[in-house]
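One chain comes next, on its own, written as structure tokens: the form predicted alone.
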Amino acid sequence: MALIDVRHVTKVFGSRPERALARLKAGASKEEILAESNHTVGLYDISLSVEPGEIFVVMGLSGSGKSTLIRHLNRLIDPTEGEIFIDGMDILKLSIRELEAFRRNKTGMVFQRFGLFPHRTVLQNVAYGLEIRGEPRAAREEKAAEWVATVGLTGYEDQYPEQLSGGMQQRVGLARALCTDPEILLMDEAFSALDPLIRGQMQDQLIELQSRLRKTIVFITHDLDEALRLGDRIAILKDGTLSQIGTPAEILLDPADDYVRAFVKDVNRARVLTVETVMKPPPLRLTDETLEQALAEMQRRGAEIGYVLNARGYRGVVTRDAVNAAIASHSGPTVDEIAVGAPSIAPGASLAEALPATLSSTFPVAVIDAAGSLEGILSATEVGEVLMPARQLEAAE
């Protein structure tokens, strides 16, 4: 079941949103409503769900509604129309006291401009959420110190925000959000104020932390490269409406409309797409079959090659011709003994990493996971087709 479930949410800013909402439903555009009534349509009929433990990225240009959307998730603002359920709970029906408890225990938020208290030290900033909860000072400072260490700021506990770089301040903000152990982490343009080098480091740290913590993260960004790098799934907003939701591979390979297509046309696919997004099923897996058994299976399946694995792992490739020749010469009892060593690649490797192996191999490269299982195969032809820009494909057709 989805942890976050947003259903048909619309937000109109202005003194009489209901009237503007009626015009919107009648077909008036966002621009027409602004001109007629000075009301701004922030979101219109947004429905989406976020699964437990995923990084769900919401991206779009300025004015697309992405920050408006994330502020609905902890009710910093309320929708004009629609429903929002978190962990099965209708948060729009929470009382003030219930809402305070929900924000204190269920969600944490990291802001673009850090939002640190200038008069508090690093340790005091990180411990703030626990202080609001009423936890004893010794306990909250001990926990805060652990999170300061986790984000790489050991030794800076007694420093004040003005003494830190922008990247360090954002690490403090991240530690503060995580210190209360929220189930949901809301990150609103959290890295966009940082210079590119520090931004990349923060992305690395978030990926590393997420691999251990498995939080549910809603991450807002206007940067497509950041979205593709961080997101398990991505929602693309345009003028308050939803253009597409999908995995990075789905967004790149199957854009829903011209707006998304324009967004992704210049993306370096080799760096973003992974082997598992384009690999094909292997034609034939062989283990400890005799040569005769292997030949019979290859003939039955119409396979010219087979990929050999046994208890020792991936052994290589055999061809039907090689099996026939081995049978004729009585050169070995099993396919394992005649397998030709061939390169393999991990399913999570980028296509840029996989391309040299596919170009140098006579056979499609075996895709082998960490447990040693054969997940698929990848050829240079398939990689080339995926990496060829759409406009070149259209010209070729």
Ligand SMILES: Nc1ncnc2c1ncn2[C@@H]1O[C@H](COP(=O)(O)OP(=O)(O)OP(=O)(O)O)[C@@H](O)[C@H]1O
Contents of the next structure:
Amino acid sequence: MALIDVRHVTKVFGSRPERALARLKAGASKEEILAESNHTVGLYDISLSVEPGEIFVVMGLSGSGKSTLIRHLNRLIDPTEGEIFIDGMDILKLSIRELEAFRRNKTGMVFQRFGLFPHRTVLQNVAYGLEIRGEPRAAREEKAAEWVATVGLTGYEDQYPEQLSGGMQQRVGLARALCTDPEILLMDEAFSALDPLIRGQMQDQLIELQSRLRKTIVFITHDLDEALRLGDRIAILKDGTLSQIGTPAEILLDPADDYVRAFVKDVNRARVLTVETVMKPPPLRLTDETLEQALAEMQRRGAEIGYVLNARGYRGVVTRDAVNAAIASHSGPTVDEIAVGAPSIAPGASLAEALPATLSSTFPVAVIDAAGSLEGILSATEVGEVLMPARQLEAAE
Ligand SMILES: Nc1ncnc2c1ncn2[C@@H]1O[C@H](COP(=O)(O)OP(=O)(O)OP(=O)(O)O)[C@@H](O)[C@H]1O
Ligand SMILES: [Mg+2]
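Next up, the form predicted in complex with the ligand. The previous block was the form predicted alone.
Entire complex below, previous chain first.
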């Protein structure tokens, strides 16, 4: 079940949203409504769900409604219309007291401008959530110190925010959000104020933390590279409406409209797309068959080549011709022995990393995962097809 379930949420800012809402439903645009009534459409008919453990990125230009959307998730903003369920709970029905508990226990928020308390030390900032929860000082400071260490700031516990660089301050922000062990982490442009190098380091750290913590993260950015790097799925907002929701590969390879297309057109696909998103299923896997069995299997499957994987691992490729020749020679080698060594590649490798192997290999390259199983094959043709710039593809059609 989805952890976060947003259903038909519309937000109109202004004192009398009803009329603007009716106009919106009648097809009026955000600009028209603003001009007519001075009401601003923040979001219009947004439905989406976020699965437990995923990093869900919301992307869009300035003013597209990203902050408005994330602020609905802990009810810093109430919708004009629509429903929001978190963990099956209708959060719009929470009493003030329940809402406080929900915010305190279920969610943590990291802001763009760090939002640290200037007169509190690093440790006190990180421990803040536990403090308002009423945890005794020793216990909360112990936990806070662990989180300070996790984000790499040991030694800075007693410093004040202004004594830290931007990147360090944002790590304090992250540690503070994580310290209460919330299920959901809401990050609104959390890395946008950082310079590119530090920003990249923060992205690495988040990915590394996430691989251990498996939080559900809603991450807002206006930066496509960041979205592609962090997102398990990406939602693209335009003028308060959803243009597309998809995996990075889906967004890159199959943009839903011109807005998304404009976003993705200059992306270096070779670096973003992974082998598993474009590989083909394995045609034929051979283990320790006899040559005759291997030949029969190749004939039955119509396969000209087979990929040999046995207890010793990936052994390489055999062709049907080679099997035939070996049978004819009566010298009795095993399938393993006539396999020609060939490169393999990991499913998570980027196409840029995979390209040399695909170009140098006579056969499609075997895609072998960490457990040693054959997940698929990849040839230079597939790589070439997805790397060809969109403009050329259009011209070719
Ligand atoms: N409190 C508010 N009152 C009136 N209008 C608002 C309010 N908050 C947001 N808006 C409007 O709602 C729309 C969406 O704003 P929002 O802040 O969600 O955009 P954003 O995608 O987060 O932009 P940015 O990238 O600049 O942070 C904008 O047109 C904005 O003017
Ligand atoms: Mg914003």
